[in-house]
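Single chain ahead, by itself, as structure tokens, in the form predicted alone.
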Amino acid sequence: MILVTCAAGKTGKAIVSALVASGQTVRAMVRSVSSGVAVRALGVSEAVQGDLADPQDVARAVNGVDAVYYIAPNMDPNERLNGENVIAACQSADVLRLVFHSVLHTQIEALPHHWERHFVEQSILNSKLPYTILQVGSYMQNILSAWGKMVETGVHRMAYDTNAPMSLVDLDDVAEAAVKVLADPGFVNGMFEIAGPVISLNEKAAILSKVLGKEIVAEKEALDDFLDHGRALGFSDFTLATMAKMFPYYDEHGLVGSDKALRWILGRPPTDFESFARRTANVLS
């Protein structure tokens, strides 16, 4: 039986449908009842109510797995206390497997959830247990909430500078990436960069003009305006601080990996863009 933490987050709900798709057992832990019931739906065994910040809770979902997919809450300032209390049951429950879905260039400090991140790599790197690390991409998905938004007015806007080189993953190649690093030992004890090819906002905005038939633009959202948005939704202090830091951070690097790795464990090009678009077309017209 597989564990995945975090399991009704977009993450976690791409990872549980490519591993059940699979043939694997899996049991999900989730933070409310109505998540439990999400995941359900996915085809877990079993759903398990919890925090990941309470090491009793941790403790109770991996008791009795044979591995653990560990996805963190994103941008929480419990980071490195949820990695400890998952690195900790792993030990007492003597789990074969832990993998943990990490995040594309943990050594950037000016990234505070990236730089929070190496330190519970450090942790499963020194923890003896047998581990995989995937540094995973911005996913090409997080376009989703504002399609057609973008399609309405045909602006295609994020709060970074149009230019600026992003390393865009299709999640749906991490979920496949996933189920075969937990199905083959040979990747046990290895960090691997989960990345798609190199894209700007103003590049996109070319494909999506051509997918779409219609002109969209590329255009840098003011931070100020990203940031009262975030607000109006609820995100937290804490949220909003590291966005605050993220995007500057953007505007003058972008976040750059190799896609080398993940054509490896794919054993195929990962997808680019373009297909992602055209593949989103067809369903949301």
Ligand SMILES: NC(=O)c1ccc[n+]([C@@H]2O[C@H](COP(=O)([O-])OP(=O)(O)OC[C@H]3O[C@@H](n4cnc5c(N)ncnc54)[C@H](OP(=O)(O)O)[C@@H]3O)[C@@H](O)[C@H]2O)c1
Second form
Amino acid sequence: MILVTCAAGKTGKAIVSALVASGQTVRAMVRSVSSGVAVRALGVSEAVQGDLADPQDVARAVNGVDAVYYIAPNMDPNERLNGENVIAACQSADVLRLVFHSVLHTQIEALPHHWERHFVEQSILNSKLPYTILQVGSYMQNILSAWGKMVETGVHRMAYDTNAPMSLVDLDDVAEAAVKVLADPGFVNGMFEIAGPVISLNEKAAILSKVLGKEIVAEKEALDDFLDHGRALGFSDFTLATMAKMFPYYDEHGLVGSDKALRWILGRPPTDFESFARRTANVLS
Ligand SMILES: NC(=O)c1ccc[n+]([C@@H]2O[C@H](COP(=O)([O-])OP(=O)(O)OC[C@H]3O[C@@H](n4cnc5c(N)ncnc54)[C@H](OP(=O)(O)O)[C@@H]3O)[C@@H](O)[C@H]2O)c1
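Please move on to the form predicted in complex with the ligand, as the form predicted alone is already shown.
Next comes the full complex, and the chain you just saw is listed first.
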């Protein structure tokens, strides 16, 4: 049995669905009751409710599984504590594999949510556990929450430079890779970048114009406007402070990795943004 943490989130649902489709038995760890209902609908065998910051909750979730696919909460002040709890529980339960769904470039101190994860990665390396670390780039699917508004207004708006290069990866490719990594002991003691092709907001807008048959332009949203909007939506102070550092970093550097490891794991080229956009437009229109 494989435990997937944060199973009801954007990432968790994709990983759980791919594991269930591949015939694996999955236990899902979720935080809220409603998330338990959501993951049961995906076909998990068990759903365990708990908080990753609570060592007893984590130990209960890990007990009796063969492998753990550790997805951490997004931009969480307890990043290191959550990680230590997962590592300790895996050690006590003698799990055969811990796969950590990390992020690209955890060495970058200017990105606090990446940098904190660097310490979790260090603890995993020192844990003597059979581990695999996947350093995953930004998802193409991040556009979906604003897809309707983009189609309506003709503006693809993000809070960073429209020419900044980003290695965007299709979350479906990530899930396919995760299934392969979990099934193959050859990935033990390995750290792999899971990144897609490089693209800017301007290049995305040009592709979206072609796919949707109407002009889409890329626009940089002023950081203060973005943060005001996030505050109104209820983003935590920690999340807002993290994003206030993330977007200026993207302005200057983007976030670019290599797609070579993903290409090798999948045995095919990773999905490009145009294929993703066509698939999405077919589903949403
Ligand atoms: N988005 C990207 O482009 C991207 C790219 C690479 C890597 N990642 C990584 O993927 C991970 C997940 O991101 P996401 O966008 O999928 O997140 P998400 O959709 O916000 O989902 C996060 C899930 O975490 C659960 N959760 C939050 N705090 C928890 C806690 N203390 N204990 C237990 N469960 C908790 C929530 O459960 P409830 O629903 O029950 O509250 C929620 O379902 C993050 O670590 C992120 O860095 C994301």
